[in-house]
Every structure is written in C-alpha cells, then in structure tokens.
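Here we start with a single chain on its own, the form predicted alone, put down as structure tokens.
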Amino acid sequence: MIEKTAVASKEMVRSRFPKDKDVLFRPKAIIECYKEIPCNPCETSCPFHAITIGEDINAIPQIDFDKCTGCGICVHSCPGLAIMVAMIKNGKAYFKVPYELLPIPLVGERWLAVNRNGDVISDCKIEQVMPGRKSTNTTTVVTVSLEQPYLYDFVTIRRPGDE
C-alpha cells in the first residue's frame, strides 16, 4: 500500500508502537521509517542510545522502548519528519510532533488533528511549543493532546480555517 499511496497502513503504524500499550504511560518515540534510506540523525542525537541503525546507514532505525525517555530530541533532529513521541494519560493521547509551517501554534489554542490521509479526525489542544533553532537546523516540536481512541490515527495538526 505504501508504494502506491505513500500512506502507511494502520497495521504498519501499529507495528511502530510498543506491543504493550501500557508502555505508553511514559512518553516514547515512535519512528515511522518504512523504507531503507541513508539517514541517521535520530541515532546520533539520542543521548540515551535508544535508537539503533548500526553499521549500514541505510538500515531502518530500531528503538529500544526501555531506554527511550521520550525526550523528543530525535523529533527535532529527524530531517524526514518521521518521528513523534506518544504518551497516554487519563484517557488522552499526548504527542510531540514536528511542525515546520507558519504560523506556529500558541499554547492553549485548539487546532485540528489530522490523520495520515490528510483528513481531520478531531480537534486537539496545543499543550507546549518548543521552537526549533536555525543554528542547529532543528525543527519546531509541538505537543498536543486529543482523545486516546485516535492514538494510531493522529499524525499532525492543521490550523482551523486552513481546510
């Protein structure tokens, strides 16, 4: 499916999450690299050595959820915008997602939650905004919350009115 549509199937997305959903009571990086490409900033930026690519720079990154703290440094560093951090708390799903468009959302605003097909699935609350830095060529990371049933559907945000 991904070869024809460039959209990961739900099974592919689920395969990137911890098998035990209880692991997500703490934030964990979710790496959605599905193709072998020469890239490794996630591995080199992780201060906890939770991401491994190995000798072959084309290999698909592997994450050790026991080592991952969900710090989000890999989200800032990924040039492909293929990493987010997910966590479940009190019936809500929290995500740290890369965001490279303007305007940058403001904490407390309500934006639209979008799935991998570009469809709006819900609204979400902007919880935190960590600006990227030009000096280190890193991406802005936005933390959002939405209802937990959208855990495997959510991928990014859209400003209301930009439909």
Contents of the next structure:
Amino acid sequence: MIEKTAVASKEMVRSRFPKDKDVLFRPKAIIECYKEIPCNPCETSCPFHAITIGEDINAIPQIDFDKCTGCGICVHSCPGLAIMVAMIKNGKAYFKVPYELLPIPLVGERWLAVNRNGDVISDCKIEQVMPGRKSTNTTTVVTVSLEQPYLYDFVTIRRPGDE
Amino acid sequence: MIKRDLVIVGGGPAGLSAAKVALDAGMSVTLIERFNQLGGQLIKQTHKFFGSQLQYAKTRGFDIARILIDDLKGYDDQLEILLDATCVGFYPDKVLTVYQYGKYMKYLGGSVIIATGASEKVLAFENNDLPGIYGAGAIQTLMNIYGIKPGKEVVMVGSGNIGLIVSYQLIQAGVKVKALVEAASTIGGYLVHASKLKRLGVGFLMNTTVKKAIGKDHLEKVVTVKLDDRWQEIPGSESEIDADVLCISVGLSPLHQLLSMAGAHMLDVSELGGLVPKKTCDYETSIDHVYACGDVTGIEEASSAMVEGRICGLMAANHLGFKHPEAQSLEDDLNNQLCVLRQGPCGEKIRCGLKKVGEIYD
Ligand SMILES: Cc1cc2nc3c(=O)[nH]c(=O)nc-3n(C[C@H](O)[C@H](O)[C@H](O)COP(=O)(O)OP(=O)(O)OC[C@H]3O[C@@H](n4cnc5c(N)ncnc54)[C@H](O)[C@@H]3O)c2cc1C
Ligand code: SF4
Ligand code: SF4
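Please give the corresponding structure for the form predicted together with the partner chain, as opposed to the form predicted alone shown earlier.
After this comes the whole thing, all chains and molecules, with the earlier chain placed first.
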C-alpha cells in the first residue's frame, strides 16, 4: 500500500518504535526508511554505532535502542529526512525533526503538528531550534512538544496559517 | 588540429571524475562542456545525495560538483577546460569538432570519453506548447541556478525521483504543488522522497495522466484523466486543476548522438532509457579507444556516474600505456563500489540492462 500512498501504515510506524514505551523515557531515533535503497549515511554518521546497515548498503537500517543516545546526529545526516528522535517526558511527547522550509520556527512559538498523511492533528510547542549550518552541511533540526497520545501520529510541523 | 592524449565530452560527474583519474595517470586532457559551468546535473541539485560516503552521500548535489571541480585544480599544464563549448561532430578516427564562441575547432584524441549525460523525455497532449509548461530540468535551472520562481501553482507529472525531488524544491521555493500525477499505480521514486511530499500535504493522483492543457496566452488549467490497468483513458474521468505551471518529469534518455554519429555499435535498451552504446567490461565502445560513462550509457545516478567515470579514466590511460600510480587497487575498489551500489532491488533494472550491453556478466 505504501507504494501507492506514500503513507506508512500504523503497524509499520509502530514497528519502528521501541516495543516497550518506557524505553522512550530517554530519547531514541525512529527510522522510517521502509524500502531498500542504496544509502547509508545514517549508519556512518552515528557516533554510537547504534544503526546497522552492513556491507550491502541497500539493506534497511536497523537500530539498537540500547546503544542509541538520542543525540540526533542521524536526523540531520539522513538525506531522506526519514529519521526523527522521540521521547516521552512528563506525559508529553517530544520530537526532534528535520525541517527544510523557510521561515525557520522560533523557540516558544506554537506551530501545527502534522501526521504522515499531511493532515493537521494538533498544535505543538517549539522547544528548541538547531539551525542547519552550511559549513557542516547540516539540516535544521527542530525540537517540539505535544500531547502524548499523538506519539505515533506526529511526523512534522507546519507554520500556522499555511493550509 | 589540436592533439591530446584524452578528450572528454561532458563536464558532469562522469566526465569530471574521468578527468581526475586520467590526469593522475599523466595524460594531457581536454574537457569539453557546453554549459558555462562544470558540474552537469549536479549544480541544480540542492538536496542531499544518497549512496555511501565513497560517493559523497549526505552532501548536497551542488557541493559534490564543487568537490569534483576542485579535484581538477593543480593540473594546469596537463588540463584544458573548454566551457560554452559544444562538441558538434565526432568521427570514427576520434576527431571531434567543437563549436565555441562562433568558431569551430578540431580536436584529435588518443582516447575519447563520451560523458554527455541525458536529455528529458517529453509527453504528448493537446496544447503541450503553452507557456507555463516545462520539463523538470528547466524548472530546476530557473529556480536553483537563476533564482527565478516558475510560477505560483504547479501540477507535477511523474513520480520518479526527479519528479519527487523537484516537487519538494518547488515547495521550498514557496510554490504550491497542487497535485502529483502518475500514470502507473505505484510511486516510481524512493518512498522516503514521496513521504516527504505527502506530509507536506501534496496529493498523489495515481493511474492518472494529463489529457490537455487549457489557457489563452499562458497555462491556466490542466485537465487530467484516469487510466485503467492497461493504461487506456477512462471516458468521463476527466477533471480540471487550476495551475499556472505544469512540470513534466517522465524520464530521461541518453544523449547518444555523438556516439551514433561516430558509428559506435548502439543498442536500444529500455531498462537503460533508450539508445546506448554496446560496451566491453572495460567501458570501451565498439570503436577502439572510445569510452562512455554516466547517464549516456544508461540512466542511473550521480553516484554510479562518478565511479564509472573514474573507471573510464583509468582504462583510457591503461590502454594507451599511461600508468596510474594505484591502477590495480583503484580498479578493484571502483568495480566493488559499483557492485554495491547496484546490488539492491533499485539496481535490478540497471543490472538487467547492463547485461544486454555487455558491461556486466552473470
Ligand atoms: C532532479 C534530479 C535529482 C537527482 N538526484 C540524484 C541523487 O539524489 N543521487 C544521485 O546519485 N543522482 C541523482 N540524480 C542523477 C544524477 O544527477 C545523474 O545521474 C548524473 O548527473 C549523471 O552524470 P553524467 O556526468 O553522466 O551526466 P550530466 O550530469 O548530465 O552531465 C553531462 C554534461 O555533458 C554536457 N554535454 C552534453 N552534450 C554535450 C556536447 N555535445 N558538448 C559538450 N558538452 C555536452 C552537458 O551540458 C552536461 O554538463 C538526480 C538527477 C536529477 C535531474
Ligand atoms: S540519535 Fe544519535 S545515537 Fe541515536 S541513532 Fe541517531 S546518531 Fe545514533
Ligand atoms: S540515511 Fe536515511 S534514507 Fe539513507 S538509509 Fe539511512 S534512514 Fe534511509
């Protein structure tokens, strides 16, 4: 189905999260790269060797949540914008997501939270913004918080007013 | 007539990579590029590339171009670069005619590498010459080289990687993508690219094509029509989308003309995008000391174009007796890189096509 819609099913999304939700009391990378493509910067960029693709760079990346520290380096290294970092804290879901549009959000603003189908599901708070830098060729990474029930639905942010 | 050990036509990733290796082997090289800058398709690519570190993965396309161009610095006494120079003739005796600034010049290469890349395919429908209808390459050139927005609202045709990437770049430039139209029932390009668009709210119209364009002096509406599973139009399924830009991205075909003109043995291989030269596994065409690499030998990726280019440079040098300091280890390493890039399901079509032209065996 994903080949027709570009939207991952609920089961596919769940399969990328730790089985035990408590693991998310610490930040963990969620890798949504479902199909084999010749690509491996996630594996080579992770300083903690938490991601494995192996010699065949077409293989699907596998993550070891025990090793992942949630540092977010893979988030801005992935050319497919397919990785985010998720965490649960005080009943809220926190995400670090890549963001490549202008304007870049400002800390404290409230933006819209969007699901994989492109629909607005809630609003969210911009907690932190790490602007991409040309010198290190990084992508801007934004940290947001929203209500925990949206944990498996949220995927990106949208500027309020942009339909 | 100007004589060189090696003449390379095309300054994209394949040609640039070939030049570097040939220079290291000690050859005198002329690189001919018809655009006013080197880099080929790469200079229009603002996204980060896939592949592995060996092919500069996670580097943006235009930055890869810069790396490859910088690699050619320091060879002033060996290398001549001609910009705004089009190779218009190529003959079996390895003579090339080059047109630059109103003058024709004749070159003779001990070896010649053809790395001319590819051109875009077009789509036939009523009114397809209305202003506002572009190929994806033209849109990229306007936006990413000249900084000009092509319009306000666009309909994209084609869900291959180029259609997906250019749609994303249009959104980044502040242009609304109204819909992405695809005749097949499944998305052609990488799903990670498609998902990026979907979450930005782009609708994918599958099993759909463009029937006609409507507008007086400029595109105003696009009429789409649904297709059945035999790609026949379903009567009555037409619908109209308001848009001032229609972007066509339905594939590329190799720029084979120079090779055909010189009489190289050509084959029509659909998996590789059209007419391509028959090759040995040394990348030599049916004409001795004439090599081809990159998209002109089959539509693929910049990652493989760079590796193929390096192999071609190495072979061109080897066969004329120039010794690259690391010839053997380089050759093994490059062949291995190509294997790795092509071994997954995405590489299946390419592998099948390359068997037909003789570049790879079972
Ligand atoms: C939108 C888009 C996105 C892409 N994304 C990726 C990606 O993420 N990863 C990836 O690996 N690849 C990607 N590619 C593919 C990649 O850009 C091409 O495969 C690659 O550029 C091919 O290299 P090349 O050197 O064979 O040809 P080109 O880059 O096309 O270069 C050929 C050069 O030859 C010149 N030329 C042609 N004819 C003549 C002549 N007669 N005389 C003189 N000069 C001539 C042309 O002007 C051009 O500069 C993308 C392509 C596009 C269009
Ligand atoms: S978040 Fe950091 S530790 Fe975790 S996988 Fe990504 S790079 Fe590795
Ligand atoms: S870097 Fe991103 S797109 Fe590439 S394999 Fe890893 S997750 Fe997939």
